[in-house]
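Only one chain is given next, in structure tokens, and it is the form predicted on its own.
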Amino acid sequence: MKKIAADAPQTRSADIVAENVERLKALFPEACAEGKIDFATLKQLLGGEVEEREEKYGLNWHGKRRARQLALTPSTGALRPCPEESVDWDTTQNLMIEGDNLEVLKLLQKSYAGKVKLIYIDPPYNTGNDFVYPDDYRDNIKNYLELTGQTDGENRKLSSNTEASGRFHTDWLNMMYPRLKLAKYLLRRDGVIFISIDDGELPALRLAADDIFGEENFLACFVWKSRQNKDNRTLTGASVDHEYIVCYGNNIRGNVRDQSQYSNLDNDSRGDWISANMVGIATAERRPNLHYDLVNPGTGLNYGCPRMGWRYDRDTMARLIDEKRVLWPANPNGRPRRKAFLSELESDFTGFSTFIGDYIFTRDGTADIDALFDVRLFSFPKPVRLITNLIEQGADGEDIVLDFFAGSGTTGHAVMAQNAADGGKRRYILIQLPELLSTENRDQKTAADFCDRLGKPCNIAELTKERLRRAGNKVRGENPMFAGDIGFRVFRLDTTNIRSWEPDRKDLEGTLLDGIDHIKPDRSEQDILYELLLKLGLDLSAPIETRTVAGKQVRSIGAGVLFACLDENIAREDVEPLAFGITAWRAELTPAGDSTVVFRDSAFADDVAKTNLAAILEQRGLGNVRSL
């Protein structure tokens, strides 16, 4: 049975440099030289594709390397599970997590990489106080939970990056480099990214996130007309008016016109067809001649009009309809859509406008917080309905959708309404960071107050949460036929819960003592159990199922994908039907692939208890036992 210690591959986040170096060998073995990377070789092998010019073209700055690496080192932390500050904390899909970013999407790369179609970030624009970063990276686990007010720290200096630091822009990149980096690895092949920016850092975004994620995959820059009216406080004369959204997609070229996605499920004579929107662009004051409401002859449920009206008039719809052309939800509060067919895709394809114009204001963000607070708790939050465009044009059916500049909860309102409209379940993770919010502070007292009144701790993170509780029930009293997800399981970021051997000279008997039980004292069975889960690669929504085995409670994750049995005393006499049971039960549920068994080292008897175990359950099938 082999230990899973505080310094095992296991109790990290994924390794992306060692999965890098596994790719080059395996696509160049020459290469390959007593397990290293010969460079000499790797760069004969690529011929004159290898550019060697000291002067070359892309976007450098002061610790651009440190934040590539910063990307690239693992995380020893874990997400603790927060049952009592979550909604539907059984049956939900949706994530929350509290934590810094970087350090949260390093622990999510072994479960989630590669499975998230839809990335939305509305980062600070470095307006000169927007975002705060430490000053100091030697241990970003322990730097942060002293940064949030977790833990009695040093002190530690927390800066705003004011417009007088001689590294402005540098800082800025230095904080995003590394989590657009991370992000890449969990997109989709056929993900997209979408990042709200401003005038002031675009050209340093997109040099970025050329590097990136490639320039041959930047799809547009959306302009924004956030502002409705003009400016008059402008020191320049000119009224601000607008604001970008950056796209990117690692093959987003290769699936405008995906023609695997179309099927022909109802054997529709005219071949192969999607499902395409038909909700509209503009609003009844600039085209009034597509709004009206859209009634199914054949049932007579009435689906009313979109804020933003149909895409064709009345004439033309009425012709889809007898063409049989409309997909009609059986839910009235459902969104009608149409059969886009694989044989008209050529003259069907129109593209997408970059121009964002269609009379969404950032007051209407504001007027969203209102709709759901008695007072004013962010400023200026982007729009649900802003988000609910990206949404619908790039994630559908059970996507993920992930935002990890979370902020007031937006992204998640919006994956909620949207799943409301177009029976859609998608599934959101937000992650923010708890930063502090003090009464002393103007800009921030409304905010702290109301988390003092709510009996929360006053952070951002907490204000959150309490939007996507308040979102999820607008949401569902809106729309009374939805019966979709509007929950969310609360994560926290914290330090491992494996105990990590530090001998303290003073008190050695105590160190060996405190060194039997591998687990840190304060941690629960279920915090254990979650760690388990990001650390062998597993959703962190994955179904648990808990049994009583030889007196003991045993859990099956994920359909029998990962075993675990986390009691206190497991005596000889115990080993045999434990044993048995574990393995009738994995019978019983047929995983598709090997299971894994995780045991607590410390429960054990003694040696002889723990190798009768292993060696049963070998015996059975079940070789890949771990202790911790």
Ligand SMILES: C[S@@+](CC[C@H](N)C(=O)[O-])C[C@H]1O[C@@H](n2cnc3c(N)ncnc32)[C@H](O)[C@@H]1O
Given for the second form:
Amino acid sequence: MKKIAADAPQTRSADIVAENVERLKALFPEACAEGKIDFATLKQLLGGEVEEREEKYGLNWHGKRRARQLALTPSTGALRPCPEESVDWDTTQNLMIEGDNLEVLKLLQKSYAGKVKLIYIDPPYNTGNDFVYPDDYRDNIKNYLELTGQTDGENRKLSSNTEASGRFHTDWLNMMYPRLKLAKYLLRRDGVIFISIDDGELPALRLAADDIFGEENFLACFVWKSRQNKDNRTLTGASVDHEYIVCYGNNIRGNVRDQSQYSNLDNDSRGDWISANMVGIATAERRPNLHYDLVNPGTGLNYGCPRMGWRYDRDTMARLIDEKRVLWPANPNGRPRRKAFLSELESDFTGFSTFIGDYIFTRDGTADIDALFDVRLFSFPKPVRLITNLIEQGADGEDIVLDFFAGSGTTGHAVMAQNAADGGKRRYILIQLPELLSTENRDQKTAADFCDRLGKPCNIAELTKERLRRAGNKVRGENPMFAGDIGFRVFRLDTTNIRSWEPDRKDLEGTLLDGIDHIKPDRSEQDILYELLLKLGLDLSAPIETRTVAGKQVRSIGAGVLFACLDENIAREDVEPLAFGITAWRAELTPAGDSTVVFRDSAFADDVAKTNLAAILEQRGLGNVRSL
Ligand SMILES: C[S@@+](CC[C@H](N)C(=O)[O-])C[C@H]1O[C@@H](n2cnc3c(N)ncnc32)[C@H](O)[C@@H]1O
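Show the same protein again, this time as the form predicted in complex with this ligand rather than the form predicted on its own.
Next comes the full complex, and the chain you just saw is listed first.
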């Protein structure tokens, strides 16, 4: 049985550098020698496309290299579950994560890379009055705990980024760049990101986003008329009545089909077409209405049902057949496909104006939140309707919507409201810093007093959670027929739960700590389960089932992808019944791939018990056995 050592992949968030190298290797195997990239060969393979001049076009600032590096450094933190602060913990698919978004975005990579359909963010605009989070590349988790008042010692204060700092745009870019880079990895291939901003950082944001997402993936810069009445207080005298929402796709070129592939072999009056796939992506348990035998009414040939069903329900399919859009293969073992006409090619943005002037103003955002509370808690939240408009365009079905500068939680509210409006099952992931609120600060006093009244710590993440609780009830109250998800699971960023996984403990491994418990004493079994789950790349809302096997509590996570028994005592006589019980349970669940089984290293009575347990499990097909 192998112990998960400090340098094992399971102790870290995703290793993005290693993934980048793998991608290059797959594209250019000849530029790879003994596991390393041969840069000279790679350059040769790219011909004249390599930019080698020192003065290149693009955005540069002091710290860019470090900012890029910061995104690539794995996190050693963990997300600790907080069921008591959550709503509908057992059933909800929504997540509210309290923490610094840089570390959290790193921790989410293994489970959510390529899975998020829509990201909306409303970062600090860098007006000079807002604070810009200062990352510390040496130990960002310690930095986070200090900045948010979660350490015993002297806490450092978050201060606003003023123009007098001399590094005004630099500080903002250093903060934004690694976060946007990590966000890109989370986006699905057809995903989109919307970023709110004003004139102050629009130019820097556009250039940074061009750099990260690619200029060719720029979709639109929406102008939002955000105020109705003139503002007479500006320095220049001009009343600035708008903000921007900058939008990039993840892979526009890959998604927009090459028009040269369309043709009109059968002289269809609707013009050129290509044949498109109609096979679905959901199992029969999830979408039973998409699983049925497809029969050609003209010939009576039955084409059966693919394993993942069809993309359309029976009624839609009947209409497609009626409109002669279905292509029937002669062989019943073939798959019927659909005619997709060039004239009907649509994107998420077809017909969408880049001017949002339809009377949704900043003050509506204030009214939305005022309707939930009896005091004014948050300055300038975005209007729910502004965000539902974006969500309606860019996400549907069970798509994941992410906001990693959640503030008062408007995006979570908007996801629930839009689901209630159109019956969607979109899920949200929100990330918010527990930014401290002080009763001594005039602007924060009302919110801080409110937290005190609730008996909660005084920070913005508490406001986010309370808004989500109240917004969920309001959406349900206003839509009595809506049976969708109004819950959320809360997680909190912290240091790892496993002592020996901490980077500065590496030296002790195998000596001092061997034989003693590596799990930190103040951490619960649930903390450890969720750390394992995330580092194995499972969904944070994956189901966890508990059974008693040979008198020990065993958990199955993600229907048998991971089994964990963190009991503190495993005697020699427990070994056989425990191993048999786990393998029988796995046989019942039949997970698609390998399963990992994890035990507490210090639990075994002796080495014989440990070795025997691993051997029995291996004999029965469970070779991935680890200890903590
Ligand atoms: C402009 S507000 C977002 C408002 C939000 N759109 C709404 O409608 O309520 C930006 C938020 O980002 C949070 N924030 C700033 N830096 C952060 C970081 N490093 N990690 C997580 N949240 C952060 C701030 O605390 C602030 O609440």
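Note that the rigid core is defined as the largest set of C-alphas that superpose within 1.5 Å between two forms. Residue numbers count along the first chain shown, from 1. Since we're looking at a predicted model, the values are computed, not measured.
Once you line up the core between these two forms, the Cα of Ala318 ends up 2 Å or more from where it was.
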